[in-house]
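Single chain ahead, written as structure tokens, the form predicted alone.
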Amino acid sequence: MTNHLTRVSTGVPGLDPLVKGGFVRDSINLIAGGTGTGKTIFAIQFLVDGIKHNEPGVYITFEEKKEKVYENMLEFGWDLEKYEKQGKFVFLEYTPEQVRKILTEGGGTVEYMIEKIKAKRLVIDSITSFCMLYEDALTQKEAALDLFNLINKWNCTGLMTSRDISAEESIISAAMEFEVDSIILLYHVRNKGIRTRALEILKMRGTKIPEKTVALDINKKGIVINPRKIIIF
């Protein structure tokens, strides 16, 4: 059961004060946005923050290559190879079909790795590929619920990314919208030839959220939020 009193830091400067200190512990959270909005950076930043707070993490990806991710994240000072050798981080490159098999088996390799490093944070990047395995909204929802139940069983705070490309609320998959505990939208919008980055908290259970879209920047330390700067598209 989700503990509404305990929070875990998102790892993103400027974001935690907007959501009462971070994600609810053992909750399942969705980061949605188009290509280039910073979803993977956000996800890794969340895991690195966990490592700093003695909460090892597991990163499951359907699309990213390990060597490339490790190389790209060094740009922000995140040495994932070092964390892996220390037993604080696990990188799992799966196909969506393999994750479907995990649901059937009730955990499999993922559960083994979570228990091995005593993981407290789990990222799935991205859930979009997984949902595409299922033909209709009902089976998508059932599969999503099975996956969420596994994450809850593992006592992990979960974060999933989604390749949604519209700023409209309706683009969030029906399988995800009502089941996740929070939805955060990332934007990278072009206006008059200039692209602007922003973040919006669409929902977060048990939390009073700000009704505004705030500035987001990606610098040499990762993603940073400026909650005082409101972005109007």
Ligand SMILES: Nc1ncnc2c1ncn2[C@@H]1O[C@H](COP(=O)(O)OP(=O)(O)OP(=O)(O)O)[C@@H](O)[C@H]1O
The other form holds:
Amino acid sequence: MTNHLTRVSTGVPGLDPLVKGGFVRDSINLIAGGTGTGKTIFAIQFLVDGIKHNEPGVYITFEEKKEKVYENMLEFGWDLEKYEKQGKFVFLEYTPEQVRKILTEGGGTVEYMIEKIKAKRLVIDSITSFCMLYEDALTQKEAALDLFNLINKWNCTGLMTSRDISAEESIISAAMEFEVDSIILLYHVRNKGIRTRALEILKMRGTKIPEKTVALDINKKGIVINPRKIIIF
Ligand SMILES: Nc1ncnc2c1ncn2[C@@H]1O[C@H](COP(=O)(O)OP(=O)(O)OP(=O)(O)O)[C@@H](O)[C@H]1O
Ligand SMILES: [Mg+2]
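Could you switch over to the form predicted in complex with the named molecule, since the one displayed so far is the form predicted alone?
Okay, now the whole complex, with that chain kicking things off.
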């Protein structure tokens, strides 16, 4: 059966064929994982892929420093400074408090930037620190929903990262596991003294997903997965 949902490539070699071609256009997607699992690399890789497909991107972060990210991403051949100068990429360093203002004011600088570069992809790295602004699970959920509604209004495919000690816990603390359209978990797990990287698609609306955790590697081109290599922890 053909699927009527239009897809947006993830930019991660090996991943699109597992999910009918990529993320659903204009959907909200969550990349969850512990520290160092590759969330920021995944997020930037998604935006760089967008640039190649004529879909400019905005990256909002509360944690990563611009110079550091630009320097690190050059290792993968991604010249963010160049893309920024070409008007295809915008890096926004925010405090979570400033993002709260976006919600109450309904856009502000972010909206201006999205319109200016005609952004089609939007990353928030990470949603965890944003959620921590709100005390309880319910207000967190409401704030996240407001944010998602804004992203929908902007006609962007959204990618949020979520950090915690374990991937499973991070979803719970993000308090919106039911609100996002897809959840991808990244692992960097130690077993018998060896750490292994892996990726699991936990859910994706409108998409049959493989019920297995597959090998992930970070090489000089960024993140790649090997769908034929199943990881058993
Ligand atoms: N050029 C590279 N080649 C191979 N691996 C790399 C390279 N650069 C970074 N890495 C690996 O990627 C990991 C960091 O990935 P990333 O910054 O995306 O993690 P993260 O999930 O965003 O972590 P955090 O939650 O701390 O922000 C590093 O720990 C390192 O092992
Ligand atoms: Mg990160």
